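Next up: just one chain, as structure tokens, the form predicted alone.
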Amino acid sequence: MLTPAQLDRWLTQARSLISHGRLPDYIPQLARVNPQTLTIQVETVDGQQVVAGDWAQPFTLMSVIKPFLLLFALEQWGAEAVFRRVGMRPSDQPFHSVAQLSLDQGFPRNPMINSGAIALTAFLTGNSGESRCEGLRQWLNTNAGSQLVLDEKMLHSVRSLTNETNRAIARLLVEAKHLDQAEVAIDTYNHICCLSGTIADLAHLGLLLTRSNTVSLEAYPPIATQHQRIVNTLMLTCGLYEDSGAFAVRIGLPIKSGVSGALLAIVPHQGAIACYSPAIDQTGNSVAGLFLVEAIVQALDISIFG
């Protein structure tokens, strides 16, 4: 296990990289956060934890919610139903590409991009985005021991945008019969992306994708191993958008990023690495977060490829 001193040393190095990134100015509330905020928590399946940085700072998950939307859909409906609505192929286009979806005749490439996640909102029950989000929030908090809440200010900020790109995606999904209600889907997607927590909450979520089901813990109901495997594989191949392949080679772990600067890496059968640093690169991945994960992987030699 890492020591706090090791993490503090890497955080110092990571802070020097923050200026290489930027805040996402297209979401007003995200553009107002402190770009110098930086925190990391490493947590193992046997309960060991080490944390450093601004650990008490809450942040929105944004696209880091996507693996858990997929996990929920798999657990509730099964893989056959899920993959009738969404594919498993990586995309070489940006995460909100309408052109990619149009080229694919309205069938989303994978669940880690906007089109895939918007399609998967159909697996959440409820008549509104609010009720559907609440069902997912409660399920995650119960299963992970997290304390996610809805960030109302961030939701208001997201809703202040015209969001024509996601609306165009939803219309294509409806035309292709992979989605029934475009407006409810968009509202649901906005809600779930605005779920918020601390770095500890993100680390706890990560354990849903790595915790062994051979140990029965009453507080943590078992997640199907095959569903963990599916989500982890798609995070590895698609979780960092068009940069996924390059980081699969460099880091060799399933990783999911969000434009808020949240980043989650899974070490199968061992634990999770959760990072938050809001300065992102051109693709939408946390600059400091990727540095920290890569430093840990190299120091501990924990790439899944050996």
Ligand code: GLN
Given for the second form:
Amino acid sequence: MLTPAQLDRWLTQARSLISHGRLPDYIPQLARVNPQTLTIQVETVDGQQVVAGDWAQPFTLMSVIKPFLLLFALEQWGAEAVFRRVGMRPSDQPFHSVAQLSLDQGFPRNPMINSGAIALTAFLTGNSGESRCEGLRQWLNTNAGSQLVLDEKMLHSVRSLTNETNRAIARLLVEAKHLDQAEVAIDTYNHICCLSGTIADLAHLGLLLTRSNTVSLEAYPPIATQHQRIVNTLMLTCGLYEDSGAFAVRIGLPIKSGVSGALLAIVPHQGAIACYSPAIDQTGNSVAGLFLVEAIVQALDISIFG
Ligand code: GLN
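For comparison with the form predicted alone, produce the structure of the form predicted together with this ligand.
Every component of the complex follows; first up is the chain already shown.
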């Protein structure tokens, strides 16, 4: 297992890369965070944890919630129902691309981009964004042992903008009959993107995708291996948007990023690497987060491809 001193050394190197990224400006509250915040937690399936940096700083998950929305939908409704609503194909367009969805006649390419996640909100039950989000929040906290909370301030900030692209996506989904209610879907999507936690919570969530059901921590209910496999595969092929292919080659792990700078990498059967550093690259992936994951994978030789 890694030592805190090793992690600290990588954090020092990662800090020098922060200036290569930028804070997103389209959500005012995300533009206000401290770009220097940096933290990482590595956690193994047998419960070992090592953490470094600003571990107490909470942050919103943003798109890192997408694999967990997919996992929830698979567990509750099954793969057949899920893949009637969303595809499995990578996209070389940005995560909020309306053009991609148009080109695909309103069928979302994959669950890791906005169109796919907005479509999958239909699998959450409840009449409002708030109640649907609450169902997912409780399910995650029970199954992962996390303590996610809704960041009301961030939600208010997200809602302060009309976000025409996400609205256009929802309209196209409704026109193509892949979604019933655009308003509730957008509201649900905004809520779940504003679920917030610490780096420990993100690492705990990661274990949902890697915990073995035979040697699982007894405290938590099992997750179907087949569903973990599906989510991991889609993270590998689509989790970093247009850059997923390049990072599959460079790093070789399923990874999901969020525009908040949250980043989660899964080491199947072994554990999870959770990072938070808010400066992101042009694609929307945390610059320091990707550096840290790559450094660890190289040091421990843990690419899934050997
Ligand atoms: N809520 C954000 C959005 O829709 C999430 C996107 C992301 O994290 N990449 O723009």
